[in-house]
Every structure is written in C-alpha cells, then in structure tokens.
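So this first bit is one chain, no partners, the form predicted alone, shown in structure tokens.
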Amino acid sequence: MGKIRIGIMGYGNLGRGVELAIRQNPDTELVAVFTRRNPADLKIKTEGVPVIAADKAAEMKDKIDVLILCGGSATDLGVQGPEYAKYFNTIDSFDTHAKIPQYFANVDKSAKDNGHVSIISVGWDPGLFSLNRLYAESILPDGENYTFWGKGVSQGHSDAIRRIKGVAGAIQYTIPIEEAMDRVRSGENPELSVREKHTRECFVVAEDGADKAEIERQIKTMPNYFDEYDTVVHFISAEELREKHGKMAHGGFVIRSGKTLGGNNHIIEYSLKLDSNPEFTSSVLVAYARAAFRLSQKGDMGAKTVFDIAPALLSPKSGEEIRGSLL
C-alpha cells in the first residue's frame, strides 16, 4: 500500500509542526501546503512540495487522502471544518470546548453528505486528556475529574488575543493554582470553580496608537477564553516578546479522585510536559490522520472525535505487532 497523502491547510506554528511530524512517520507523505498568504512568499522545509493558494484547495481533492486543518478555533475552524469536509477527509484541533457539540454537528452533516471522515478536536486537550477523563470516569464512577493546564502557552488563547484590533503580537500562559492541585491529590474532592483552578497571564504587543485599555478590556471579558478567570495583561515590546517568550512549552494534568464500595480511595493521574505545544499537538494530528484514512478506506463517513477511534487505528504497526509488544 502506498503512503497516506496529506495536505496542510495553514502554515503557522501548527502547520510547521505537522510538516515535521509527517517526516517522522514513514507511512505518510506531504503533498501540498495551502495558505491564505501569497504562496510565492512561503518557504517550507519539504523540497518538491507545492505551496498553493487556499482557495484552490478543492482542485486537489483527488490527490489528498487527508487534509489537516491548522487554523485557529477563534475564527478559522468554525468555517473551515464544514467547508473542507465537502472535499476531503479532515483532521482539526478545534478547542473551544463550549462550542464542540455544535461544531461536531456542522462538520458531521458536511462529511456525511459528501462521503468523508472528519475527526474533530484532536490534540491533547481536547484529545488525549479527553480520553483520560473518559477512562477514569468509567473506572471510578464515584468520584470527580479535575483538569489542570500549564504552566504553559495556550495556542488557542494566544491566537484569540492576536485577533483583537490593535494587537501586533501576543502570548498567553495558563498557570495552575498549586493549592487547588494539592487539595485534589489529597483525595478531598473539592468543588472548584475555573477561577480557583487557574490564572491566565497575557503578554501583548500593541500596535502604535492602539487603545491599550480597550485591548485589555476585550481580553478580560472574552467569552469562553478569559471572562471566567483572573487574568493579568502585560504590554511589552515586540523585542521582549521575541526574546523572552519564543518557546511554546506547555503541559498539564488530568486527575480522577474516586472511591470503590470497599471504602478505599483511588487517584488516577495522567500528565504531559511538553517542550513545544505545537510540535506535540501536530504529532497527535498526524496519528489521527492515519486513523481517518483507514476508516475512509472501509467506507466509514461523518464526524468523529477521539472517543470514536480505536487505539489500534493510530499505530502504523499491525495488530499482531501491537499485541506482541504493547499489550
């Protein structure tokens, strides 16, 4: 069988990460990068692969097995997900948790109407953390799930800030509150609001003449992103942003604290520590691209989430190899 032919829609941090991940997976190959910028101005790392204007993507529908959508959730994916599911099997990292049900419905209709598989909200949260919440809740039904993110850079939140008028650049750090984590790990099972679990710290470069007070107001009141958190906004120079905030480390914890009927307490904890959020997320996207291709080959269609994907579909190994080495 030939390699899985992958296209990348968008060549920001995530798109560049997907390109690197494809090079680490011998059963995949990059066949095109699509951009809303001038294609002639974009230099990618893979020789011989064309860079094509985004509005020409549909013309490549017969040459791509899976299109990985690398836009942001704030303004891109809500439109791109249903649109590109008309022409391709797709993978995306839509991460606005409150809007996932409606987004799933929109993509599901488009994918089913056109005979494609679209796996949405792939990454580590939503994604791998979602799976661990489900596993833990199923195993310990009498208990509570707790998710802590950071300290690290949130790509989605940073992107949302950069979309605000007057913002020239920005990075956002999600910071877990240690006291809250200690209470969870002790088995206390506390009721915690989002404000009690995390703070958010933003470093923003404003355009010349921009209204900084208005930018700060829009950040702190942004629904689904900042309005429920204690948020600190720092205005800095472009040079400081580049020199001090260039790395995109992240990570976090999923903790399930529960009891069994014998009266015993149990803690399930899953954690990630990532040097590069976009490179790790991209690696997850490529693994799920493999799954989307395999499902499509079997005639499946419609939107899926990580909950619907059998783990074996993610691996390039055969079932026999997996059972022999990992079970």
Second form
2 protein chains.
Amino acid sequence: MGKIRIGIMGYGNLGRGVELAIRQNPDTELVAVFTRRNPADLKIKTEGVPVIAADKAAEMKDKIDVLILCGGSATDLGVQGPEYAKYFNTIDSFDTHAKIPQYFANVDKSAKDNGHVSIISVGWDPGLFSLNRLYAESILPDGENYTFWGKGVSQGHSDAIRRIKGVAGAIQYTIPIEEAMDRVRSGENPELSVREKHTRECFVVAEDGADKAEIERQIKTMPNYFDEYDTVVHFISAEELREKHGKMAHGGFVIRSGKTLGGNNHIIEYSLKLDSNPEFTSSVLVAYARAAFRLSQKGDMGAKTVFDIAPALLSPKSGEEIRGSLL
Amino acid sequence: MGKIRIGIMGYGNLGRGVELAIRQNPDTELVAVFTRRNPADLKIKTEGVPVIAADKAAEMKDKIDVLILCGGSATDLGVQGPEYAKYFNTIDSFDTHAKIPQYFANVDKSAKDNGHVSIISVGWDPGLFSLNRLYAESILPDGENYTFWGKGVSQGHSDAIRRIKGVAGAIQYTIPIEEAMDRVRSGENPELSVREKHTRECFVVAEDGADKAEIERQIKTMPNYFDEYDTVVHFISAEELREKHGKMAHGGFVIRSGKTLGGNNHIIEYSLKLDSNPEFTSSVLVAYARAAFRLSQKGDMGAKTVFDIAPALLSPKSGEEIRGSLL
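Please give the other form, namely the form predicted in complex with another copy of the chain, since only the form predicted alone has been shown so far.
Everything in the complex follows now, all chains and molecules, and the chain you saw is the first one.
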C-alpha cells in the first residue's frame, strides 16, 4: 500500500511541526507545502518537495490524500476550512470555541457536497483535552470537569500586552494554581473562581523612557484578559526576553471528580507537559490525518471532530496488533 | 425514544455496581438480573426487576438491548462471551491478556453469525488505560509507554497468599514506586525492572500455631507472584483484616514520554484514583453498553474493543451538545 500523501497549508510554527511529524510516521509522506508568501522565498526542510502558491492548491487535488491546514483560527481557518474541504480531506486546529458550531456547519456542507472528510478542532485543547472531558463525563455522570492550563505561553495575552503604549516586547505565562488542583483531586468538587484557578505572569520589555508603573497598571486592569486574575509583571531587557523566553512549552490538566451511588469518589486525571506546543499539536494533527484518510477510503464524508473518531483509526498498526500489544 | 434496556448476567461486586450505574444514567434501565444461584435466594436493590435463572436468559432476548456480563475471566467469560453473543448485544470485562485474541475471535464469530455487537475487555485496564496507551503512542511514535498500578488490591495475589498452609486470611496491595514514576516524568525513558516499578504489601492472618516465618518465606519466594518484587509482609488479626482492609480502592497511571524531531520532549499522563474499583469499572461498562446499543441500531455487528468505539457514542448527549459543551 502507498503512503498517505499529505499537504501542508501554511508554513509557520505549526506547518513546520507537521513537516517534522510526517518524518516520524513512515506510513505518511509530505507531497507539497502551500504558502501565501512568494514560494521562491520559502525554504523548507524536506528535499524534493515543492513549495506552491496557496491559490494554486486546487490543482494538486488528485495528488494529496489529506491537506493539513496550519493557519490560525482568528483570520485564516474560517475561510480556508470550507474552501479547501471542496478539494481535499482536511485537518485543522480551529479553536475559537464560540464559533465552532457555525464553522462545523460550514465545513460539513462543503465536505459533504464534495465527498471529503474534514476533521476540525484537532490538537490538545480543543482535542485531547476535549476527549478526556467527554470520556470522564460519560463514565462518571455525577461529577465535575476541571481544566487547568499551563504552565505555558498564551499568545493572545502576550499580544494584548504588546499593544500597550510603551511596550517593546512581552510574553505572558498562564500558571495553574497548585492549591486549586489539590482541592479538586481531594474530591471536594470546589466551585473555583477564575482567580482561584490560574495566575498570570508577564515578562515585559519597556521602551526607553516609558512609564513602567502605568504599563503595569494597564496590564493588571485590562478587562477580560487580566482584571479577573492575580497578575505579576516583571520588567526585563530585550536580551533576556529573547534568551530566556523563546521556548514554546505548554501543558495542562483535565481532572474529573465524580461519585458513584455506593457513595464512593473517583478521580480521573489527564495531563500534558509539552516542551514544544506547536510540535506536539502537529503530531496530533498527523495522527488524525491518518484517520481522515481511512474514513475517506471507506466512503465516509462530512465534518467530524475528535469525538467522532474511533481511536484505532489513529494508529498505523492493525486491529490485531493493537489488541495484542496495547489492550 | 425508549430507554436502553439492560440485563445483568451475574450479581457479584461488578453486577451490583452495574445496577447502581444504571440509576445514574437516565437513558438506561435495568430489565433483568440473571444468576446461576437460585433466583429466589437473590435480593437485588431495584424494585420490580425480575431475577431469572441464567439458563433461561435466551428467553429474554427480545426484551433486552444489551446484556452486561459481570462474570470473571478465569472461568466464566470464556464460555459466556460467545454463548450470550448469540442472543444479545454484550459488554464484558475479559482481562486475561494472553487469551484476548482467541476470545475476540470466538465472540466475533458468534456475534456476526447472529447480528449482534459485543464489546469485549471493557473497564479501566484493559479499557481506559488501553485507550490512553493507544492515543499516546499514535501521537508520539518515538517514545515509551509506562503503566503503573495501584495503590490497590490485587485479587490474584491475595488469593495466592490464601492458598499457603497456615494462612487464614490475606490481602495484597500493589504499590507503584514514586521514584520510578518521577524518572519517567522527567523524560529520561528509563528501562525499569519489575522490582523497580512496584512493591507488594501483604496483610496476613495466620492460623493459631502457624509458622509465621515460614509463611513469610513462602510468600516472598513465590515464583511469578512475588519473587521478582520487594515484598513486605505484616501479620495482623482477623478483626483488623476485616475492619481496615475491606475497601476495594484501586487506581494507577499510564505515562508516555516521547520526543518530536525538533528535539523536544513531551509527557502525557493519565491516572485514576478509585475509591471503589468495581463501582468505577461498572460505570465504564454502562457507558459502553450505550455505544453497543447505538452501533447495533445502525446495523453494525461483531466483536469490538474500546479501540473501535468513537468517543461520542459513550455520551447520552447529541453531537451538537458535546461540540458545544466539551470541545
């Protein structure tokens, strides 16, 4: 059997991660990278694979089994998801929670009209964390799910700080509060306020002569982003920001605490500790590309989420092998 | 829509747990309990539900959507699995790893010949732990899975101690070694011997006049069960055994440590802390009964494992609801 032929749409952190993940999965191969930049300016890591202008992607429709959309949810995927589901089976990591129902409907129509499978919102949250919330809730219906994120960089919060006048650079870490996690693990099912679950730590480079006290005040009182949290602000040099805060580590915890009717309590905990958020997310995308390909081969079509994918479809091994080695 | 009509085969700890779990899932109802004992001698907790002799189960085949087999792997399920798949969709917790391929084949033939769905080896290990080994391996192909069990009672090891001459009662706890887990979590991918992963702690009631030193020697040197472990033996009174060691708590950890090609390490950890092993296992069985019913309604048939079941099938909620609330 031939390899699963994968295309990458967008060559940022995520696209580069997918390129690496494909090399770790011998049943997959990279056949094209698509970019909105000038293809001639883009140097990729895989020899012999063409870089093609994004607007010519449809011409490759018979040469690609699954196209992995590596753009962002804010501006790219809303358009790209339904558009590329016309020509390809697709995988994306759409993560704007409030817009998922509409996005799912748009992609579903396009995929069904054109006979493709599109798995949306793949990654770790949404993605693996969602799966764990679902499994745990289905098994322990009388209980609560708790999700904690971090320690890790929030891109949205870092961007919000950078927009403040006088800020030359910034990074923001979301940090789960250990005490809150321990209360959840104890089985007490606490009601936790936003402030009780996470703290926010900011490393900020101020422009020369900027009013640091005013920057700190603006960060700490920023509505939605910071005002409901205990926030710590550190001013550092541009060198220190570059040297000490370039890692894209992240992670988090999904904990369910629930009771069975014999009066017994049970804790289900899932956690990730990721040295590179984009490389890990990319690895999830490639595993789900395998599933999309297999579903498409069986004649399935339409939009799916991780909830719809039988776990066996993610593994390169046969049913017999996974029953023998992993069950 | 009517409720999912569930039958329970065997009314031990697991059967009683299933009875409780059905009450927590309003889309399911208990319609019969089957027993090999005299039905008149069995008092169940649900009013109005008949207790029926196991050898008359087939007569109920049109009144039950899913039969949950609550017998043990050692002697019951090998026969019951293929037998009851003739008449019912079934769920079981078959856990003799070496015999799973043959058992799967036997149940598969029976289920397919008769148009039923049978999900085998459901619970937490095999079951939820298997799922986590599969998900984690599929996402991080370059890495290692580590499974630690406990702290919890091993029924097999407790039984083995009870067979020693001079032993009036015993219970054995399997305890994971924290230091080994921390090495795994550090990303070093250690090779761990049996002795380095778990210790075994035994609480033993000796008969009057029994040679305690000899009992301890026999436990610690028992091949397969204890000789490869560091084992601690405590002699206690029958009262203490009854009062302090009646709980059926258990749990464990599945940890995968893997690398992506950018040189970054990632840790995926799943853990369970269960105050009642049978009540939790039963809750898993009932969630998978829902999935078996739905697959059967769609015309699917044959033996399945947790690997084959799309997570959405476990939840009573619609696809729209789970995308809205859990994704």
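Basically, rigid core = biggest C-alpha set you can superpose within 1.5 Å across the two forms. Positions refer to the first chain, counted from 1. Keep in mind that what you see is a predicted model, and the values were worked out from it rather than measured.
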Is the shift of Tyr173 between these two forms large enough to count as movement, that is, does its C-alpha move by 2 Å or more after the core is superposed? yes
Glu201 C-alpha shift between these two forms of 2 Å or more, rigid core reference: yes
Do you see a C-alpha shift of 2 Å or more at Gly156 between these two forms, with the core held fixed? yes
C-alpha positional change at Val232 between these two forms - rigid core reference, Å: 7.6
